[in-house]
Amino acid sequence: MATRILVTGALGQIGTELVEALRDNYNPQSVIATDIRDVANHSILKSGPFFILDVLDGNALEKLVIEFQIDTIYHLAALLSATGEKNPELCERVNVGGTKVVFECAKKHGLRVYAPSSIAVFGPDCPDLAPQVTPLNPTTVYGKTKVNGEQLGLMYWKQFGVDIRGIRYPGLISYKAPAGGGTTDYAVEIFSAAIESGHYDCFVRGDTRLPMMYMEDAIRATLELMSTPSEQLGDSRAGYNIAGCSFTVDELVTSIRRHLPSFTCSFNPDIRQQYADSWPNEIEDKLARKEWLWIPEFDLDRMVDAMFVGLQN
């Protein structure tokens, strides 16, 4: 695995924990965190180098790559589903344009790239149990940008030999950083609401079942994929399915009540219900298990327990 790393979108939900993990594994000064925004007092700003970077600025990116002799980029900068639908032009420009900038830089300088995908690549024609290989016809702009990113990644690998890898993340649940405007944000927001007020008003129905994953599993999966020898990875390298645990909001509420028996939840579905309905209920991840030995560790109850420990400490 690389020893000189640059992370885009480092202040986001994934980036916050990925940078922490990378700096734990390597010299913190060799993990360069970047984001378009500067959040005062963020832990990342204190644990190692941080620079303001717009991923659409190829010259600025290349300058950092050369200055710090970067050999791997973790490209996390993106607009997520709910945010992206409100501004589709910006979503396209950042998610596709920014990815092209990163891939071109990788091509020029011989870099490895991690560029995550999402379950948003699936559309309503996908089976409820999403297979690795299936038609990708998403209904959201965000999903379409992620399909484009997977296709670009495969093209840059096959045509130019750029080592690009990615995971189709399920909804990610974490207490260390706020959710970033995605359709699955309810599965994060519900914990703070439960602790602070004992009630949560959910923007999807109680019977909505979606693939989810505790962030610790997602970070471990990311590092395990990036440490796998390239020759073990096949044509799904730019967007592997990985499964964590699938559950309905009602099942999540039941698990939370093990800690807070009086917790209540109401349901007022908004436009995000349509996005959720277009996605599969579960993920089939046989290929990830075979090619790089992926195995999740957190089920629903273990995840809920970890969230309560994290939020109450």
Ligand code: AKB
Contents of the next structure:
Amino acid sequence: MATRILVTGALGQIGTELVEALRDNYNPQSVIATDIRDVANHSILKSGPFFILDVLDGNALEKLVIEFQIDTIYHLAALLSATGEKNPELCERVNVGGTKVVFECAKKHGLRVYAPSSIAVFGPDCPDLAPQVTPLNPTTVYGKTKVNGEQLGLMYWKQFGVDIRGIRYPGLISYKAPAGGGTTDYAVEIFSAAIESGHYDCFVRGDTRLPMMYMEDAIRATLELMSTPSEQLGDSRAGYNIAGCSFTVDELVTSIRRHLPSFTCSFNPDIRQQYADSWPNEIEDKLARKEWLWIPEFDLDRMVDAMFVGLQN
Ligand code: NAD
Ligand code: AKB
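Given the form predicted alone above, produce the structure of the same protein in the form predicted together with the named molecule.
Next comes the full complex, and the chain you just saw is listed first.
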């Protein structure tokens, strides 16, 4: 039977590009995009089916799964770190509660699930180069919900055989949709500010180094993980480390100046500096490379070049 997919949180930064990639790979009418909100004229509302869905509403989710004979869910609905820390109760409810709703539905209907994790699972006790297996002691509520999601995913796989997979995405950089309220948003916002005004006021220090990834690499990683035979995946299946490129804001500014020599950046760290400081500088991804042959393509300069091409066209 042909793959029939439902995507939650589809209007966000990742969903905007993942839905298009899935619709390119499968029958576009078989990729059902959903989100709790509507965005007028959004590209994915035009390229295939879209429904309003609050991921906490298990009955509504089940109705769509049955109606469209869904076999795979890409579960993207969540609150990111900066938004989540402002509203921890809602963050916990959506990120953990919503994930349980999706996993229960998958268990009942025999679905496969992709549920992303984040580098936010790591805490200050993690080495600068984050290993795949290390104690996970995040300080943010968001990070705790992501650890919870990974643990639930592994539990549903081991106890009930539900095929759940996930990647610990680094900060994702893209130009097709705005970043969704995270700590790494500065590495997205800096590009439009540079092009529009020649200046960016950054909310973390210039020496802040975080793991990042260009969206094209992240989408490819997602599709590659989901097309890997289940028996190749081990106990990290719900939260694989993958590395793209790590850089400081100062290094990002230097790379942007190759395109805009007069670009300036000022620094006014806010509470998000604390979240950034609690995360590792770099990610070690040997296991993903071994188990599903992950390999990144975009380094800092290539990513910056692609952002300028994307934003200026
Ligand atoms: P985003 O904030 O851009 O999009 C999330 C979407 O979820 C939004 O469109 C929002 O309307 C929707 N949503 C919120 N509450 C909902 C609810 N109750 N029901 C249904 N939809 C709801 O986030 P994103 O960047 O696309 O992230 C998607 C996933 O990837 C999240 O799990 C996030 O933790 C993870 N992730 C993202 C990044 C990144 O840099 N973008 C990095 C690491 C992990
Ligand atoms: C955030 O900054 O909250 C996200 C993430 C790394 O999970 N981009």
